[in-house]
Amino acid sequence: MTDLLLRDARLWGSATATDLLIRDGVVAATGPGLHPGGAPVEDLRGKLLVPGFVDAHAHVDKTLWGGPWVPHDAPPGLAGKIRNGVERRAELGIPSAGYMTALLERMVADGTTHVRSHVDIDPAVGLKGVEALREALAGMDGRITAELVAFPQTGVLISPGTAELMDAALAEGVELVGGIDPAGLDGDPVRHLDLVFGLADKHGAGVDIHLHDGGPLGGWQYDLIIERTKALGLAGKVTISHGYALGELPLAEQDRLIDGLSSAGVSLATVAPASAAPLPLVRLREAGVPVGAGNDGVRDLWSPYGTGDMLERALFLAQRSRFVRDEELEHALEITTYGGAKLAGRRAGFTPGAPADFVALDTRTPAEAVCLRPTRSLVVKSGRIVARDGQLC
């Protein structure tokens, strides 16, 4: 059943309760004393009611969710990762189809109803991560949705035959290509980034690039993502993940690449990581340009770390930028559902006509909600409950 009364809704952003109405999984009217005309009703008694959260940055594939407790040996620094990640899969038997299966029950039920996975493709491991993870995509029936992209962890040009998988993964439908350090990994960022566009070129799919790449460098990689945006109309549908370098140049450099971003149409997503330069959000926000945020890898061979939970990752973001006033706290919250939506290029809120993802928090204020992180009561997706106080429906 994709109908649904919402009774006495509080609607972030309005100040008294109300009802709103889904037809056909989508929002239909707001109002108060709505008829439902046959529709299921549910009383939210004055509840707060925000967008479903949108995990903008995944790597679901990876994930240990369920399993083992696995004590984290990787070597320091990002080669280091790369090359444990690879090594230990096997015995570890991921990626698996399970594990994604109890993380993506985990994410929803903690309010999540769209997540951006990026899933590792290599000549080891070939397609099987995007077969698993559609595999749990499918047992889940509907409770969430997802878009894939196509990541090559262990890089392009230093990775004979990634290419030529990463096109085979787009060509059966993986919705974005990814990159990674095209400079600090790949070594050549100019036919990095020409490899990486010319995939999304052909098969009319979105860009999502890693770039951990810090200072003057990964400026630079800016700067040469935005050029090819612009070059083949891609605005609006170009990501750069973690993006680092911006958080740590110069003032004057940092207003000029976002300037390029908010011209260009791309997108940034965070993870609020404790190690790095937090992003200048606030002015990110002001010029435009669309942040999202996720929770990375949870629990694998790259971090002990993670829930899944966007909420608690709001809360990160806020404390990585010491946030503490209240409209800097809705902020946050802001980041990890329509700011996620945007930079997915789907809709979010309340409107008629908008997707009926929603989640009922019992809290008294957006900003509350994001130092408590209370049990999300009621998680709806396309106009179906599918979780409740904090379990799957």
Given for the second form:
Number of protein chains: 2
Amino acid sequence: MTDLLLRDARLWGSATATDLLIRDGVVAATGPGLHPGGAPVEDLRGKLLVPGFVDAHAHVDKTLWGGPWVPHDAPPGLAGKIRNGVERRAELGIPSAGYMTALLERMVADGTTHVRSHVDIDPAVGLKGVEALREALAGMDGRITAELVAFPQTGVLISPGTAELMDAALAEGVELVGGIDPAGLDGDPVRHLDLVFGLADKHGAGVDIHLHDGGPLGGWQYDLIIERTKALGLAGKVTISHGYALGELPLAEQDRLIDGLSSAGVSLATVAPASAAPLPLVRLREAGVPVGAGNDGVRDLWSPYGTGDMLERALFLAQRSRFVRDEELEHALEITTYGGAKLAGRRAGFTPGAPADFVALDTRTPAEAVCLRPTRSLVVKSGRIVARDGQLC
Amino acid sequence: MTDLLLRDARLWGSATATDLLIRDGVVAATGPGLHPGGAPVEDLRGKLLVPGFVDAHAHVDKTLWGGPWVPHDAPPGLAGKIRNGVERRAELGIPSAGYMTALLERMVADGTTHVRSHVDIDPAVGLKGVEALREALAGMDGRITAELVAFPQTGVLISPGTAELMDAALAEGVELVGGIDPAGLDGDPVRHLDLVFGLADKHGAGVDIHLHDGGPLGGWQYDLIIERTKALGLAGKVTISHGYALGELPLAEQDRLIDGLSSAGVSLATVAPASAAPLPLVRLREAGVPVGAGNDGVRDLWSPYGTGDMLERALFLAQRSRFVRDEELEHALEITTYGGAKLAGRRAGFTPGAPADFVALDTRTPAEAVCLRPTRSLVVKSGRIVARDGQLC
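Alright, leaving the form predicted on its own aside, put up the form predicted in complex with a further copy of the same chain.
All chains and molecules follow, beginning with the one already shown.
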């Protein structure tokens, strides 16, 4: 593990710069004039230091990053995109450890130090996505950590054989079990969720469920997820991804669900899309519900967009939520750092023992960083310098 | 005026690269193997060449670009923002030719070759904004062209003395007369519009009216503007900025208004905000209504956001309109180039006689450029190289 002294760093939340000493990949101490004790010294000259970005909702396995420009031609709607994704996968060589590596390298260069990636599992692709992503991550040699979600993109009940593959993936160490629109896509929310939570219970895995279903249909499934989380004692291990419904429901119903999420220990992951109701981020924070953000698919058969940059995602999140004040812009930055870490059950920050995952930014204020997205001056993962001035080390 | 030969340029719309010869600041010829005839030669090595970006809706006079980070503290709502903008202006040294210059330089480095900037005119600031922006533009020494709008940010009828100042600004050569929410802010749409169009008629000026008023109230004011444009024969010289109402109305009403815009020769300018209904861009194009895009205020008392980059604005526009196919992404790029030029009554493109305003992009396709926003490899204004690799020349 790595030692490092970050000299003259403006720790986010402090007005003045100080030193931060890293021992064995975690924070050892902060304070002025620390002695490096043999550790290499990196002088940040007053730059802002924030925790490493956590991409809390990615689909690294599907990316075409670093590959050809593939014009988007999926039919509209969820079902059409699923079908298109499956049909064109082989032709384009997806899943590809090479494309995944290219994207992971870009993510690290832009300051992402941990990623939760959903990985498609279905009878056609089997566990190839998991294997390729494991290969790509091994090649990253610790520059980024990851947790995978065994994700039934094509449904579970409507896609025979998928549940068994998810079971196998979890047995092989995949950290979380996924789900998708238990009602809207899979057609039987109670059986879908019982199956998903049953797999989590069996393997001691976390849960992360894609929920695009809107309005009352989505809200009702929030209740089903909250209920199962409580029943199985999975507080802190369950995430609802997207969950657009929450932002669409009447305020009183939102408050009821937020209370439910809070009491059950369920977190939310958002990708802040341009055309869906934003989550009620301020009320979620007041209720202590962890919220993380992610880049979703990056240049894949689902979308031509994306760069993997979480600071850009913070901008989208802030703009979509009409955030303009400094404390609001910092809230967006918190979601992409502390929020994602909490969702993933990781520590973050500057207290001793926290993982030494940091990004140094040449900016006057955290709010300004969200608006301008400066090049990442330095990225540190587990105490090791992994990128400098936007370039991988 | 400047001569230049652009060698091996992929002209947007062509599959293969060719040469483009510039004489006296305009396109002289395109074709393979052109002889420079004494002109300097710039080898683009197959890079994509697109017309220079036109920022069709800017408020350069209000910017704090290059100045301190000023936390946003305006009260919500249009009236609160207007009051805040007026109250804090003097304290921050706005309008400032220095800040304007800093922003204009950034805009040029990012490929904007023409800008339409609204400039606040009110009894307190008088014509200082116009004078400062003229000073900043003079300092740009032709690297960017501009047209100004005499903009009554604080209203006309409710702000006595403003109309006289707008009259004076137009007499001194300001190109367009502005207006703002004739009903919602100024309280008397008929008198407001009669006054604005009267000034346009008196000075032979164009018209560009901010219209935030939504739904039927905004739609009705579209009708008033269309009616006056026809009555005064101002086809091609009138723009509605923002015009959110159009995207909010029922489809049949949208179609009726689009027909009206088309027959009157009224154009639209949008800033593609994250939280307003997008304009029906495809139907507007089918009807031949020119649509331009702009960055609106860039880091000012109205908003902490913005960088002045029109390629980023094309991304926001595309995402907000749920554009994903290549032809849709190119539509967003068209709006930021050809669309803005048409709105401003300027030629654009590669045909002989067109202004030699171009941006070279290191990208495989125009669609990819919208998604990835590469550094501008070369920016040419009136045949002169004004920026290279994102840096002003």
